[in-house]
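Here we start with a single chain on its own, the form predicted on its own, put down as structure tokens.
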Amino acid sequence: MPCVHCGFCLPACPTYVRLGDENDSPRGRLYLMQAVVEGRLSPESDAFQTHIDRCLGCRACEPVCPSGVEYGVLLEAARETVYRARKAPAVVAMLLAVFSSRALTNWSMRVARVVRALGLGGLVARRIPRNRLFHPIRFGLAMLEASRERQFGSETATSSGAPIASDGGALDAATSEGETSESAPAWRAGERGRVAILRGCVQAGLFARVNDATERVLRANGYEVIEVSGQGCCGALHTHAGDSMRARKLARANVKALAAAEVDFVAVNAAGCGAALKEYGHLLEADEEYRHTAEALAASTRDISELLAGDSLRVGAPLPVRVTYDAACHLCHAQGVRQEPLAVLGAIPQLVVLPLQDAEECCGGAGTYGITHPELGGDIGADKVSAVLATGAEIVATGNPGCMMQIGAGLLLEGSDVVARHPVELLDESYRRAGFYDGS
């Protein structure tokens, strides 16, 4: 459906909201990308260029949208004509061919394992001067050094009360009331279906342990998990770049690979690949070859946390930490998927998840928008940092790799303690401590 330019995205747009700029607005951009089809406005132009880059890309305008105006698909379409209208910047171009290579992603992976188990990333990024020139060494470095595994908390954290959801609500009842692993229901192995992992390629390489994570937790509620080989990196980055040739090349790869695995779900992690995967159907919808798969895979494509909430969902032990709910923008904008994460958090006892403010708004990563825009992705970044530092809590839940970065370095560079961690890692540990994976 057309906009019909009623404003309501104005105040839902993270870069309308502070540079005050109708040409940032989704309904501006919309209107630069009207004037390129229409021929009034070159591709090539800086207003086009400059005002489409700016976008974050989280979607946020569209759950508010009276039209049902599908803005990411359009975005997409306008960032390719920007990609082929202009070389990428470098640091881009680098980082696009890099993850297109199966090879190269292995290997830049081993370097950064390597340069984050040597702590090289936490120390030098402390040390560097913080401006524009060098921000991309330094904030990377600490993005690096935020994908470090580190320790649950206190695990002392006591509340009075019933925890509070992220929305301000109460959380399930077996959270406060402190259910114990043996009321929860016990699943035969495989009861629920076959499952395959996207394993990702970020994901794989820097966050393993969610992998290992998502795995157990999916074993301990019944589900079957299929390994399977030829998978990788989703095209999430490159789609989001404008390089739709790769992007679909990447997806095919996966399609072929994830097809072949006859899986009744694909369970993703991260949740820029979940949406990404979830379109194939659209970016391949003209590849005869593919189209049709394509499309099955996007309906079987679940988030982990809509695999497991509900009813059927274990309880396990015990988790006395304070926990602050971070919505990804590709899980709750682009996907929908709200209350499952909650629920998932909502299955440890003991566990306090406190409110935190401008929840759903973008943190500012949007893929490489941090490093490509250091001002405003730093501005973005920073008002996120400091709502979380406000509520108090030990640990930032939240379910994407790049948020769980993006948010980890700020918080790493304000000298903080507070750690980001995926949700299904703290279901993992409360698992874990409740004898889960001994049999039960």
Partner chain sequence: MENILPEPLTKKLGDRLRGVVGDAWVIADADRLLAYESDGLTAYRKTPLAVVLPRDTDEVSRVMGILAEEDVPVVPRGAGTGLSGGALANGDAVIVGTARMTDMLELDPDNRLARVQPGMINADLTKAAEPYGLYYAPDPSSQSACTLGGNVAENSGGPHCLKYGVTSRYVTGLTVVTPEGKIIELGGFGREPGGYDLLGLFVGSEGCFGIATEIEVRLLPKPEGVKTLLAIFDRLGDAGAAVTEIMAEGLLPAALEIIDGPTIRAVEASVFAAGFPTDAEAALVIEFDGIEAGLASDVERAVVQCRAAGAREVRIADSEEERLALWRGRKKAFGAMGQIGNDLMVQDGTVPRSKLTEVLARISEIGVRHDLTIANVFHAGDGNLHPNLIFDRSDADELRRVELASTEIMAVCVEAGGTITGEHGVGLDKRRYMSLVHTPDELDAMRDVKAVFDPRGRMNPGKVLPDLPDSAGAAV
The other form holds:
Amino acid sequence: MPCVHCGFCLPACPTYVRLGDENDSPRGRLYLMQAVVEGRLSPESDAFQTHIDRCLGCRACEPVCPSGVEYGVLLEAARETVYRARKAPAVVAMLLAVFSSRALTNWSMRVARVVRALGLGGLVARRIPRNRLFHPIRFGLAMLEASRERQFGSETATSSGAPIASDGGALDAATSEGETSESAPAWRAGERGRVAILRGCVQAGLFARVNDATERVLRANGYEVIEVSGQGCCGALHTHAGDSMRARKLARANVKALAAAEVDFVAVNAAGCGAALKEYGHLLEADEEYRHTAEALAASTRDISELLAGDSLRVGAPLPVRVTYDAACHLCHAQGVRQEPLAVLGAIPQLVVLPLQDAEECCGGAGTYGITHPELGGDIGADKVSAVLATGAEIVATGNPGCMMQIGAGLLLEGSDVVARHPVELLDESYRRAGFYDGS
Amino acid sequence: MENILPEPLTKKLGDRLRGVVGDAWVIADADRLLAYESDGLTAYRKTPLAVVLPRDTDEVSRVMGILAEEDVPVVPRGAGTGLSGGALANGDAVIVGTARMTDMLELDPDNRLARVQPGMINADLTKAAEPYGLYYAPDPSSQSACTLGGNVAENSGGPHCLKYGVTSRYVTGLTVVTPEGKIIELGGFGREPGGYDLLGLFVGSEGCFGIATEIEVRLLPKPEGVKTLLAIFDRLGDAGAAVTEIMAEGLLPAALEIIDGPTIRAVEASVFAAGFPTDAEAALVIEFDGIEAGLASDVERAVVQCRAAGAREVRIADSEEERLALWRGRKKAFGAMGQIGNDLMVQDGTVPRSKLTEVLARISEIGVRHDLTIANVFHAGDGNLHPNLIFDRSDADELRRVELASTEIMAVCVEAGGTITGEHGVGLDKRRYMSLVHTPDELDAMRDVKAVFDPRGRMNPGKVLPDLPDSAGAAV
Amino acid sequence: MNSLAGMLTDRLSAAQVVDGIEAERWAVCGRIPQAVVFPESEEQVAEILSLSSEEGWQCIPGGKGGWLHGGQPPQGVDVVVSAERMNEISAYEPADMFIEAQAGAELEVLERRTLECSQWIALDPPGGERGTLGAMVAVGAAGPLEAGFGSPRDQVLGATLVTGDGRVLGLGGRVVKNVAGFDLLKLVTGSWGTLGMITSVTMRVHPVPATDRSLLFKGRDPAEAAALACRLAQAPLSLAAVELLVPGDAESGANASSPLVAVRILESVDGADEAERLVSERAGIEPFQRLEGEQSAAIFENVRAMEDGAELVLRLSLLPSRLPELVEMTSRLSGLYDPTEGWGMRLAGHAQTGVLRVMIAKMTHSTDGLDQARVVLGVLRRSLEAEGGSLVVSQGPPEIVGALGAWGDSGPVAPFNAGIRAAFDPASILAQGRLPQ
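Would you mind giving the form predicted in complex with its partner chain, to go alongside the form predicted on its own above?
Next comes the full complex, and the chain you just saw is listed first.
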């Protein structure tokens, strides 16, 4: 799809908005790509590499493009060009290597859990001096700390009083208490189909609780959950970094494992992985052997909120908390999933959703961005953190582990008590209190 | 259309500019200047000497002062969404961009006034004014991306100008940096300075007189009610006739827009599909706004006129959502042309609206004769036509035919009592048509007035005015 | 016949030139021209101005002479060039919503013609309907409707201008959206004849609204009325006009009343009722009078005529929300006139644009009185300018306007004004001194 240079994407781009350089806008990057194709610009040039690198890959430009330019696809091709022209920075190269090997992933996640369990993360993160040199490690530890499971604060968990008043423009997503469980249909077990959960790498390593919650709420809503072994990292990180060879290798493994399970749906609770799975057809289009299975897998992939949202979603017990919802880029822009996560939150009585300014703007996490572009990523992250704090919410809900860690780390370093949770975790807690899991 | 590649920026000039705005905001290496080769009109490519991105009036003034001392030409640029090549700079000129000047300086709801930096996006102003029940009226179709500074330079219009008028009616004051770097104030709400309406002159001067660095605008109270209709026609001419009849009926809609068959199909193929039937040859979007209670009768009369003109279907948007979808479909139509072809030459002529049907037929005939796809999407109520000529830049003959057809379309508009540009500006592209609408004396008068502000001819050189007949080199 | 008139007669015809006693009623700020000439075509205007450029005659372009006594006095007055005999309507296309006429056409004539097609020119400048189209554009005059429809600069689509050296320039066109080149038309609107003589004008017309309704609210005193006017100007709807009207101290007859706020609603039938409800709600009081149709129009016709017979007319302005302050400031003018002479001092405030027109029937004319007036007005102007506002003396005794200037200093833009003037009038023969440098 050709870019007609209309410029409608400029204000949608977080990097352009902050930097003002058209080379850091989607239109500018497409122009650079075009110049490389035309042979006017070398793929090894600093201009090409810097500005392609500096893209968050958030794809906020896609929904505003009238010409339908598939920016994400073109970006991946450009990243591949950059990747071939130049080796990735050491940290990124290491990450890519780690995540392409299941053994290494498992090992590193175990180490991470140990560090997290020792509680070193938060402590050290806050004590490491704020300067550029130490930023990656300081922020990395904070991210780790942000992934820690925390109980719902006792003040909210035990409060059984009146719902928190929604102030100003707050959307009261909760239904009144009276209709709580009566309107909720009790599904017969498994009647809505067989589902495999993509366990993921980071998700399985650091957010096992989100995977567990996903499994429970799916069961409570009438899905049969199948355990599928042999699956691994989705490869999104590699695709985004331009390492499509490894990405394809990982994709093939997943296609093989998940196709064999003969499920109706693959449920994904990490937006980035969901977007990647939905694009497997494209990633493996040149692979005669895998192409069709990949397409079928892509077609059966759903974000967890897509499987849940709808009239049939069971309503749980009241959870009187103030929540704001951050739309993960790979959910709203890449998958076009916007209303469903809000519908999930809407099934929790007394939970108040406070509108978040620029909710659909990238949080700056963007895979390895926080490591490769600490300053710009930091600025973007800081804006998200202030927007979250401005809402007065106690919890920021977002459907992607990277975003949970990025926003959570930012909040932590700000000294805030606001925590990042997956919407499914909140629904799970609401179900637990409703007794949906009792006796199971 | 030859692109003169720049000599690299001298170190001395580069250092002086970096000294004002900071290292990151002077773009001078050839690879990074590529992105600034074109604006919204890709038929032209010109690489600037450098791009400078200042932050405020003071920085602009210092940058302009340095460029004046070094005798370097200057081209102002906002978001680069213009459609006449106005923001392109030859290799000897520096682009001064407003991309970092995006602040709201003051919002005064009591006086319905806002003061903004020129890089603020048009739609962001309305967003900021909304909590006070106010909005900014001029709404060019690119309003989600174009800057207010660009709107001032082009005296931008938009669908709702039919009732509310163009940008010049809403700009009440400007802070301007002259080509020599001096800061002057023009106009200002709440005062009546003597002398000529320099403010009115500056609006629409396409960056040829100076750079506006602060803009004061009037806001309007949001209309209490809005009603939007969609009438579907099997013939484009019938839609044109409906427009004439609606106006003759004494109605004053807020907007009257026509989207022709090829455009409908492009829009419906895009993410902004609005539900226009793809087998129709014209969709007429009619909007009334004002006091809610008064709208029903207007809508009724408009429906009658549409039916009489042969509309096969008239729909009234039931919800705000449906209404916005119609407008998204209309406003993103230009970008959606990418769905039909690779390259696009969008024309912009105005004719008295009673001549619409006749002129549309002649444009269609021109398209057939030159074997070109022409898609029309336009502000019918204002008689402001936007024929989009679809082509492929790699096809030299097609490009040549696009040039021929464009020239003929312009001539048709002028013959009908209209003009060569209603809102996109003359820029680079339309200079060659200026003599169709202006006598040599009139063009000289414009030259004289430009020289008053810019005696050395350094501001946006080679734009708006055609070269003098005796000067060397082709116009384009 | 003087020699100047003689030379003009040679070029045109005896029937087109007057001098002597007949020229007296064409005095410009009290100065009688040597000749008044009545061209009948653009070509003749060009010829007269070219000749004047050669001879160095100071020319004042005019219509029927209604504005000649106002504004800033020119440096010299040799010839008044009147457009009176160029008064044809050259084109009127109701469907295209424009009317084009020669500069000497009376506004009243245009009004009648457009009304036949249920259209109107939405302008109500001071001076009444006998004024000419060209003069209205040349002085850029607007009235209360400016808030709802814009001033002439927003409603003039095109004009033909004959420059000081006799070039004929077609500016703008017949369509609303037109950005083909620099907008020289804006310069001409409000140029007071200094850039050339306007010979024809194309105006935008509007459909006549179904309902013309005025709501009149009473205020106990000017301050209360001004506050009310401000509140109504901020009402959340677009109103055609919100006008503060303070009658003269010694007003008698029909005009004698307390201060008023007149709100003009131009809407469809149902819309007008709803607008009325919103306005009354905002006012917090009921209107004491409600006028429909011609009666509604008539009250605003009266506003146009308020300057008639005034010796001093001022325009004070600040941001609209500060209208009450402007009203308050008029107390500083109390020493400048005798309230028992004529009707004293009237005020008319455009609450949406922040302009307060002050009309004084008769000034105190002792030498001291005029000196005092100069001082008081000078101080008032400076204080308004310091607050971002302005004071314009749009009409007054030459001793005052001459000394103070109708407008304040142009400041840093003065060189641009001078450059523009030189471009249009290289021989400096047009209304020199009529606008500030």
